[in-house]
Every structure is written in structure tokens, then in C-alpha cells.
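Just the one chain here, laid out as C-alpha cells, in the form predicted on its own.
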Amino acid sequence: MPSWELLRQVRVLDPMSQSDFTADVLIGEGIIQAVDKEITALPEQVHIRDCHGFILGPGLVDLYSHSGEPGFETRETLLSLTKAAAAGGFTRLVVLPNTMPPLDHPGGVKFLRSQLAQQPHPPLKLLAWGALTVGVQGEQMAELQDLAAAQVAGFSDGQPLQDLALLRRILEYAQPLQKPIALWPYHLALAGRGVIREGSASLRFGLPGTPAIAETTALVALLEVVAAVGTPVHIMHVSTQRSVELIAAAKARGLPITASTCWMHLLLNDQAVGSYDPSLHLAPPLGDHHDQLALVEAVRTGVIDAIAVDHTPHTYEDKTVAFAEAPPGAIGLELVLPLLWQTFVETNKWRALDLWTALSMRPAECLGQQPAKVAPGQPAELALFDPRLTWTVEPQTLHTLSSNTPWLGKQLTGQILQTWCP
């Protein structure tokens, strides 16, 4: 018999209904049967479980995340990364194709799905995003058509496009195919070899800046060329103040694009690179203190739609260089809930919904699937976060292959105790 729990009075987040609430939860085979007040008409075999303290919510979605595999499995391998993802609550993962070989042709993708076919009990559901590129170069549009039928759960290179001309004849190619686009406006040129935000700190720390408006004037292009074409578009890596504006002055407009920001720029701003730590090295650069207040509004307000992790596996040898010679990016699975949470949850800064829905409902939707939903008859696609449980970030604490994250050797407060993903 398929086992079943009841999760006894625990705290219920559901995005979908915007509702908050204290309740019983009955899960079996795979399905939400009940939720109520309390819950007295049990199955004979069913495994109840105190959950008072606890938050219950629909599993996490992370719009995109780096895979070693294939190609740098010393990084990450797809068997570590769907762990580190499941123990971070999350129950939907997309990849962005920047693996090698790169996910331009129906083969790559396919290889992702056998893969996680292997495992007996994926705890996930793992997705890919097609390549809009061949090789992800940027110069040639790779076979869309091809990758749409192959299940892609949408089109990014995951890097930015500088080619105007080509961006136009794939949003127009792309339109009927009706997947989901993503894109990073971000000038190559303009950012140049900057490893922070040019400002004051990239003075007084010494290191090349890249100045906002290589986000900013390749945002303004995008958006120009999307207001032309008419094609939706998810922008990727919104990183300063003046983007929070620009994509707002758009949604008035009427433009269909949605956005994401990643974790670590609501976190932290450029005064952190003081400490010269390397995973501090992020693509875009972390922005100053007002672009960091910006995001954060922006992203309880929801001109900001998602939170994306953009988890950026590194091996120790990649990472222990001069902060200017790492490799961007850091890891973030595991960690995202519970910083997230400590920082502007138990701060009343956001609605502890306002936080759930940033991490599930709307990726989700940016994403063009179906939401998850705590309610009676609903798959169970859940989380269950304990928001009190302290845990220390070590190699050995952690799923993931890889531990470059400034938060090594820190405790946090908060973590996930399972998940379900039908």
C-alpha cells in the first residue's frame, strides 16, 4: 500500500490562493487528500507527524541553473545536482545548455532525460532549456524547431546575445512555437574586464568596474526589439536600479516580458567584494546599495516576477585565484530558502508569502507551466521547511559537488526536511 502522512498543524503557504494558514495535511499516493483544521477520519496505516513550527508550500521552481553534465562533472554531475536541488525544496529545475556539448541539438537533451531516467526515484523534475544559438556562440540560430520537439522547456543561451539583427529573426521564428524565451541583456563591450560594479567600491577595492549601463542600454535594445516583434520574453539577471525602472515603465506599456533577479544581488551589494572573496565574483557583478534596495522592492511589488538561483558549480581550484581571475558564479541551491527567509521574512520585510511566490508560483508561470497548489486533489508538489533548525555550510553538510559560496563555514537558520514531487 502506498504509504500515507498526515502532517499535523502545520503552516500552510499556497501562492496560487494567496492564502496563509494553520491546518492538516493529508498526503497518499501521490495526491493532496485533504486539508482541514483537523483531521480525524485516517487510513489505517498512515504515519502522523507533528508539524507545529513548520512551513508547508508548493515545491520551489528555479527558473535556471548550471549542470556540469555533461562535460564538467567534477563540478556537478546531473545526480548531485537534482540532490542538492531536492534538499534546497525544490521540485523543478531547468538547466541552462552551456553544458559540453552544448544543449543546441534534440541529442543533448534527450542525454539529460535518460540520464535522470536512471535514477529510480527522481526527486525532481529536471528540464532543459534549448539553446537559441548553435554552440551558444551567438552567431547562427540554432534548430528551434527541432529542440520545441524535443520537449526544451523553452530557448536561452544562458549569455548574453549581442547581435540586434539575429535576436529580431528569432523572436520572429521562435513566435509560433510558443516556448518560453529568456534572455540576458547584458553590452560585452561596455562591461569589459569588470568583476564589480563600477562605482566608489571598485575604486577603493582596486578592481575593474563595469559600469550599469552595460545592463541597462542592452535592456533598453531588448526591449525596443520586443515592443517591434511582439514575441513574450523572460529578461534573466536583472542586476540595477535602472533596470527595476525600465522594465516597470514597460509592463505599463503593455510589453509581454516577464523578469528574474538572482538571490545573491537582494542579499548583498559591492561592499562586499571587500572581502576579496572569490565567490563574490558574479556575472553581472553584485550592484550598489541602491540597486540592491531596488530589486528587493521590485521583487515584493512583483515588477520583479522570479527569483532565480542561477546555481554556478566551480571546483576549489577554479575558485582559489586572485577575485579578478575567478570564474563568475557561485552555489546556491541548498542555501537560497534559508538566507532568503532569514533576511526578509523574519524581518517583516516581506510576507512569507511575498518570498513563496517569488520561488514557486511565478517562475512557474514565467516558465508557461502550471503552478503547484496546496489543496485538496492537487498533486502533491511540496515543501516542508523548518524555519528554526540551525545547520553549518560545509563540503560534507552540502549535496552539491562543489562549495563555492561565501558562506562556507557559516550556520544558517532554516532548512528543508522534505520534499514531494509527483
Given for the second form:
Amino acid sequence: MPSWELLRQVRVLDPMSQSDFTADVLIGEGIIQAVDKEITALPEQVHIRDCHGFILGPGLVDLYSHSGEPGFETRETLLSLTKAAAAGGFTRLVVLPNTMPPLDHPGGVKFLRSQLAQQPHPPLKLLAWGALTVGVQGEQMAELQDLAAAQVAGFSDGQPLQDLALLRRILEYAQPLQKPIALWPYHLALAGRGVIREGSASLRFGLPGTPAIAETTALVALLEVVAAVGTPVHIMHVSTQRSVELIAAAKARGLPITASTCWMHLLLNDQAVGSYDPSLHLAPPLGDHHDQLALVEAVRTGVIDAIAVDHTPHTYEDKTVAFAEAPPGAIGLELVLPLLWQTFVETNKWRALDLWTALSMRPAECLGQQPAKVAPGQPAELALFDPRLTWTVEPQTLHTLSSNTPWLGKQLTGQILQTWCP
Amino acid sequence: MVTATWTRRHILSLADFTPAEYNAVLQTTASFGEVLSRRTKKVPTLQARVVANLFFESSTRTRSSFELAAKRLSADILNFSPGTSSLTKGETILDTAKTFWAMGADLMVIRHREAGVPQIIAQEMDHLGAQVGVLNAGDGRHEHPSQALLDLFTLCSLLDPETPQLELLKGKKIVIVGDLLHSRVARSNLWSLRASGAEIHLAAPRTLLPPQFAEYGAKLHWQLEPALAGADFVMTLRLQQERMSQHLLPSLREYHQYFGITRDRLKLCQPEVKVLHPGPVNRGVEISSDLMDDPRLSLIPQQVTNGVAVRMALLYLMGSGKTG
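Having seen the form predicted on its own, please provide the structure of the form predicted in complex with its partner chain.
Up next: the whole complex, starting with the chain shown before.
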């Protein structure tokens, strides 16, 4: 197979230059060799592909997802996770540390790296969040300097940290390390046993509700600590309208924060829970209609910087229980792009660039990484997407080992054809 | 008996019940009430049919009521209780339901401590093409349709024993008092009472009665007395002991002090007022003990009796739609 490829007349989305244009793109030796209206000077051995109607953008970046391995290999292995992520268009992915054992020490991070090294040509760059606290228990600070030396992407427990005194000290201690810190503001006592946003829907469906203030009170406290300490923080899992307002105001004040919401919160709201599909049991729970609208608008305007996948595999046995008893979370890596594209781009709610920016450039920036560019001379970190290809979500069509998603059995339009990762 | 119009395979919620369906249940229940007053209280209607009682949450009253109803209809009964099941051995709720389907169950009566389980099982049965009817016998705090229907029958048959109909409750002031937040009975009652055109008032401490209940078309009261003024019927709900540990109430004593139904408080109501309770009653908490046993005021024994007839009617209506 020739190593050079020419993508003829592909629609290029380049968030870094905020441009959207159609061109020929020549890729060879892991580099974008040329981008031009029409490329005529071609090397001898080149595979030419007609890309009319296809989209080429930088590879997608996922801020936080869950690996089953180590500890829960029946849910997902690192191999299946990387395959699923690549099939979904991702070229960078950061896994959360709540594996078994948790990634709270350099050994865990090294194990992850050695497992990945067994793949000769990994289709993407997989990194890890090092735990903030020992055992991700939220009680004692993990050895953050050691973790930083082991080259974690940043620090996060992937769970809400309840102890504000600990939070303050972590932000102080980690400040000189200059690594991203991702926190999920969520007050567990206020959240209670809730499995759905508290409101009309929780009442009608007879499910215990979690009030929006479980998120917003914790967010206010977090913002105050950030303002006092000055360490930059990434706010994960934003799910309420009020949080969007608080984040916009904090950014306007110049606080060093970025924020992300999870993709399903953009597509669905609490009314969907009437199906009692355990795959709709998420943490935090889906918001109401107003929350959903506010999040969609906040992604478009950039108040919410990035869309995270929070891919959370669970086995059939784990999820085939009552809604409230199911462990929260759903898979997503292979579904995010087609569903968001159909819902927001095809309907003109967002520009194609808005979506691609929130899924590639801005998550990379939240991680303090250099985002990929679609420009001559740049490393080829790309995803090629056919927005019209239809496929059915089934265990056989998915690369992830789990199939806990409300879209199981549904037909989707749009699929990644190929990714390139340097 | 009216079966020609009955097309509903599953009874999971009363949210989308039509007036015709309520009246079909009421009239069929009246017919079975007549059967139950005979010396031979058994009819062959569901002979050779299999009714599976899948009670994932333990229950004595509702399960016994369904069991007796099925027996009176000559059905074969399979009982399932979680204590003796494989649920702890990794079997899922769908595995359990499929096992009973494979044994030939025609109707499944399902109770679970969490909302939505009957609906998920019904969906799975439909997906498999199984001709199985699922009846929700109480799921979490979601719904308890058969209890609300027996309450409806108890009220309507009191107003007209010969032809109990939904419309009899139009304009009647009905007060539901108690732990609405956690009550599946109240959620089903709200749908049926709303369909009847009754004037619905809800009364409880603010912690147990969130404002969103107004969306059911009910008037909310965080004090009891204004709710009771001129009421025709008072429906009380069970209060669970654990509500105190959830910071919802300071004590059962204070609850009874301010929201307990007593003879004195009933004087605010219509002179003919009647009190209902889905049982089991915490004597001296929701209702004062002596009031519960007063046949002039309490409809509690009638509720239990009518429960069997209503459940016969529901099993009959659901089971008569197909040939064995």
C-alpha cells in the first residue's frame, strides 16, 4: 500500500485558522504535504481518494473517558478503548484514574504505558489523568510531583471532591507543577440518592431527584477557591443552566478556568428518562429542557470550552437492572460525532467549525496541549468523516466491548472513515 | 361484562388511561363484586392461564390480593419472591421475566422497589414478541395503578353501588394527605382523580410536597386545615419511619400533631366525609387509632375487599384479549 494519499476535493475544517473550505489534501510520511485547491504535482505512488462530501478535520480530542483496564477488563480493555476511540475519530484521549487499582501512583501510569506499548501502531495518543487523591477517595493528597514526573496529562479524580480544605491545599501544592487540574463540582450530600434531575420529570417518573444546586453550590465554592489560590482549573461535567451563568461571569472576571460538558447532556434532557433505559442513568443526571438549551448555546459561544465524551463502559449484567440501581454512565466514543453532527450541524444550530472546535481544538487547549492544524507541513493528525454514511449501532458494529447506550439498535447517519495519528 | 373495547396489553401507569378504560374497569369490578358475594366465589374465566406474581420487593397485602384474584378466576399461579431467587447469583430482572415467560406465563404482576422495572420488562416482552401482559403492582415511587383503581372503585361505588362511574366524582373535593413525594399510590391516584374531574387538594409539609405537584392540576397546601375545609373524601398515605434520617421531618410526633387525621380535624370537612388509607397504617401517625376502626368514617376495610374485585377485573380485562 502506498504511503502517500491524496484526498480529492475534501471539505476541510480547520479550527486553528477557523476556516472551512474544499481542497485537495496530500498526506505522506505522517505529514500533511500539501493543501491546495487542486494538487497536480503528485509523487509516483499515491493512493487517490475521491472525497466529495467528506469532512477532513484535526483528530478529535477527548478530555475524559473511562478505561476498564486495569481491573474491569470485561467492560473495556485498553486495546478495545483505543480501537473504539479511533473508530470515533479521536486521536487523543485521556483516561480517568478510577481504574482498579487507581492511577494514583507512577507505577499505575507506567503499567498503562507498557500495555499500550504492546500495540505496534497505536491509532491514537492515550494519556492518563493522575489521581488527585490516594485511591481517588478524596481524603488524602496523592503524590502529585511523582505523578507529574511520570508524565500524566494532568490531575483529576474523575469524581467530586467534597473536602474544600483538601481542594485548597491541592490547588496550592500543584500550582508549580503546571499541569491541568480537572474538577467535578458536585455536592454529594445535596445530590443524595438522586438519579435524575429533581423537577417535574423526577416527580412524574417516580425517581429520586438530584437538585441543580448540588452542582451550582459546589461550583460557587470551587470558583472562590480558584480565585483565592490562582491555580488554573478545568471544570468537568457542567450540566446546569445556572452553572453556565456562573462560569461566564467567572471568566469575565478573569478567573483561570475552562469548562466542559458531556455530549449526552447536549442531546437529551430529563424527559428522555421516562423510558427508564438504564443507559440514561448518568452522573451528573441529564438536565431539564432549559439546562439543555443553555449548554448547547454555551458550547457555541465558547463559555463551555469543550465537549467531553465521558465514555463509561458497563457490561450487560451491570446495566440490566432497575434504572436507579444501574451504575451511571454510557459509552460514547463511536457515537459522539455522528449524533452531534446530525443534531446540530445538519440543522444549522451550530456551524460545522463550532462542533469541530469543541471536539478537537478546545479540548486540546484545556489540556494545555498544542492543537493539531490542517496545514501544509503539519503532522498528519486527522479524521476523515462521511456525514451521510448510515450504520446501525450494534455490539458487532461497535469496537468498544460494552454496548450500554440508549442508541443501541438505532440507525445513525455519519461515520468516521479513517484517522491519521503521527 | 365490557371487554370489546379493551385493547391495552399492559397496565404500567394510569397517565394515559382514558375515561372509557376507567369505566370499563369500574363496571367489570362491579360484576366481579357480585361474583364475590355468591356462595361459590369462583369463575372459570382464566382457566389454564398462568399468572406469574413477580414480587421483587416483598409484599404481603398486594401479593395476597392478586393471588386471590387470580384464584377466583381459576388461573394457575406462579409466585416469585426475591428471597428464594437467583437475583443474587447474577441473574438479571430480564432473565427472571424470560424464565417465567418460558414456563408459559400469560400475565405478569410485577412489583419492584425501583421505578420503571415493569415498563422495562413489558418492553422486553414486546420486543421478544411474547404475548404477555404486564401489570405494575407498584414500582418504586412511580405508580401503583391497581391501588388507585381500587380507591376509585371504593369512592364511585359508595356514591352509586349499582353503576359506579368515573364521572360521579366530578366536582367532589378530595384531599390527599401525607408523604406525596415518596408515594406511588398518590401518583396513580392523581391521574385517575384528574380524569374524573374531582377537585384535588394535596396536603403535607413542604419537604414532602414539592411545588411541581401543582402540574398535576392539584391545589397544594403546606398546612392541613385549609385543605380539609369542605372535603368530601380524605385519602391518607403511609409515612415511612426513615424519612426523619433524610432530614424531611423532625419527628413522627410532630407530623401527627400537624398533619395527622383526627376526629376533630374531620369536623372541618363535609358531614359525610370518609377517610381512606392504602395500608398498612401507622396507627397514631397518619390517622388517629380510633378513627381507623370507625365504620362511619373509615373506608379502609372496603378498600381491601374491593382490592380483590378490582384485581380480578384487571386480570380479566388483560387476559381476555387473546385465546389461550
